[in-house]
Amino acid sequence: MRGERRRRYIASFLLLAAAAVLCLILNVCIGSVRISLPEMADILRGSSQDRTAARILYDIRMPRALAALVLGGALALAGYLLQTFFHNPIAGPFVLGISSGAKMTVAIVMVFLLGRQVRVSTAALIGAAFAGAMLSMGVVLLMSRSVEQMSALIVAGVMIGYICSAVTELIVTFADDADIVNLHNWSRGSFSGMTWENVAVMSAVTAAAFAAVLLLAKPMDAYMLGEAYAANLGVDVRLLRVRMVLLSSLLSACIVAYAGPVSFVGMAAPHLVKRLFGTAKPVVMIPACFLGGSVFCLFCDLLARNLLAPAEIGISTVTAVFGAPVVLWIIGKRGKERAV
């Protein structure tokens, strides 16, 4: 039987791997301007003549696919966090409010900065974040000690998430013309416009988080088997929770910073990932969600790019295609487990 699951680990592994590759080479080569795997060799090797290419694969696509395959795991990560700490498979930093607290601050910070010509920096951006991203699920913790139902505090969080994004709209009115364009587009869930600098921070900023994740894997593991069962084999039930919620909102904070608000992603990718591998050990899952959101991310923003060239559609709209059936077959699914 041992045996058998490690095959099947080994082999879905791969097969996220190799996916995530494939999707990372067509998002590089797909778009207005084709460019062909052998292209993409010589550029790579610096043997190209053709400097147009060079620049659209160096300056354009490749920051973009790499963030996408950065903020994707991360966003799938963020999810599995918040999954696991409130006990129910539909949390995520979207559902929860958590992105739309991140997404008002961040927005504050814009028009007040933007509005005296100050230049906004990428610590700036993500403090910003973290910190409403903190607010917002502060809320949502005090709101979970008054409800006894999850299905309440699911509710809770989309109405906070409403008043965080009216309040952020109440904010726009008050930009220039320009910024609000710019805030628009951003509060759309979008890749683009990544420059090297933005994919070096981010990736610093996740695999911090990822490396503190994979720390509380096993804690999380007897957490995951009841508080008291947690306690009694001498786990800090109260720092891991504070743990978890503090990684989960940095690295929503970090999502939000660069790429806007993206749904559905930290809600349907870890349960997609829990069905492949046929597990929800989190030393096994803490990865593999991290791989599964980044190729759900990368596929997602390649369907983004692609299908009304020149045109592009907002990340969140082709996101929430996908993962909303998923998040209904989840609750289908927990009705049925109930009825029986």
Contents of the next structure:
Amino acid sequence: MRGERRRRYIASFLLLAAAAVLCLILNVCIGSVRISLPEMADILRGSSQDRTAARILYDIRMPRALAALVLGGALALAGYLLQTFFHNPIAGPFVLGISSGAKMTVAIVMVFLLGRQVRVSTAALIGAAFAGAMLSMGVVLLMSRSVEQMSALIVAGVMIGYICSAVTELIVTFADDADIVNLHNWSRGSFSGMTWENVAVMSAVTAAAFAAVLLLAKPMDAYMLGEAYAANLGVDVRLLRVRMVLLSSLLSACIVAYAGPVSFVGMAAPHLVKRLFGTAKPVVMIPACFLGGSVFCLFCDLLARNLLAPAEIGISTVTAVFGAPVVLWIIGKRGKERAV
Amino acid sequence: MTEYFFRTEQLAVGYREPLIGEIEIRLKKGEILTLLGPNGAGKSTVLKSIARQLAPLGGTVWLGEDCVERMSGAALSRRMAVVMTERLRAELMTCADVVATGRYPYTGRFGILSEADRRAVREAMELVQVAELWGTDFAKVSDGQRQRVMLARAVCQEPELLILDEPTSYLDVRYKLEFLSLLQKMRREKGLTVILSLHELELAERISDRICCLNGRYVDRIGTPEEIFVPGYLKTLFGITSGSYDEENGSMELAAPRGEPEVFVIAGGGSGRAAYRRLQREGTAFATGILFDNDLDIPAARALAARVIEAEAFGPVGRRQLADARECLDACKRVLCCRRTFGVYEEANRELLAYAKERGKEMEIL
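Could you present the same protein in the form predicted together with the partner chain, rather than the form predicted alone shown above?
Up next: the whole complex, starting with the chain shown before.
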């Protein structure tokens, strides 16, 4: 029994890691300019003569692919934290309006600062996004006190999302013409235009958050049984909840600051990973969710860039196509379980 | 003071508003205490306050030498385990996984189980006789099994004090008995002290060393089962107004039919109970006799009959009783005889039956 389980974990991890590597390579190679594997190897070794290809690889594709990897993982992790927090399988940063809250504050800060010709540092963007995420989270938490049903909480989250999006639209309308294009793209969610500096900052933030989440694996394990049982097992439930809220908000903020709101990854990826591993144990799920989210986002970004090339599809459009059916499947399954 | 393993001193509990105050519970190691009381009397509130799920509004809870309020969460979790009424959420967990969560206070930073932990899980499951459910999905087991797995989980936590909130509520009679037998076994083998709440009076009477009765405002009475199960007490505690509960025999009956008796039931030796209940269901008032006052039919007869002709047990039936019975029978339209034959000491009932025939009463002989 134990050996069997361990084998399944190892096999699943290997599968996800292989998928991540494969997607990473595909993302780098495939695009409006195709770069073959030998060419890529040459460029990486520095022996290539093709300067344009090298520029595309280094300046555009690699940062973008790495960003999808890091942010996808962060998104899935944020979703997993929220699902655990609310004991709600369809919770996620997007449906609960947390992404939209972050988007709203980022838009406010960008329009305000750009209007004054001030260059916006990425740290400021993350800070703004975090404030917005916490704002939405606060409202969701207030709602969760009065609504018992998981569906009602989700509806409340979606409403918060609508309000924030409407405010964002309003702000974008008032922005200068030059900003609109950028803001508009970003507010729909996109991994385009990543720089190495972006990747460095997001990796640092995500890595720190990831480590912090991993340290919560044990109390989260007890928390999943229900608050009363967690308390009896010696968990400081209030402290744990505060940490989970802060970390999920930070992760959501990090994503929104760079890629805008990306839907369904946070909701769907943890479930697919749970099924793959056949467990919900946090100590396994935390790294697994991260990897799963990375693969999911890399794959979706690949399609977003190439399906209608040279035009790009919004990343959320693609993630919705793959993520929404997963959510429908969860709802259907839960309904059936309750009927039994 | 230290002869008690568990005690509460002037404990006051409630949600913001005090619900019950001045709770003084004293338990020796290995004793089983049951909280009894009507719905909403505060049983769960008291249990939650003892388990530190709910902050007490006053007073202290002592576990051995330690004040529960001042203990760290980790220290308390090694000494006290709970089985609550709230369902434990278990996603993709086998029964062994659920039991293993009881090892939480003993595992390291990431909660990885050691060989010793795994052994403790296995032992706990064997003790509670759910070892065969090791790899079964927790969501798929029956209510009875689930409750036993929960008990194994609590046992696996190696507590000294076990708190159970209505552990038998959703179990059928077989599982109720099995579950409580297990509690007794735990107490004997592990010296566990147990505090639980029950709705089943008859089970509370049998399993408890001490019973604490709550009525929603204060601790009404606390003592041994003999002290609690005295005539009339539980009827008052639960505010029974319709029907009756007989503390001494543990039998309960629905409300007696009203009015003058229409049927006279000749019964004895437990033969009449079914007839009494049938008449109760029909709503027909009846009289019955002649019953010795230790007869098996007596509890139901006293609860349901409009009139019971009783005779003192172990003695002869007097002329008085026979005369009373005849008079009573005369007033009834119908006679129901539950006795096929009459023993030596039932001569009076034989005479009564003959009298009924002689008077041409409508007869029904069962």
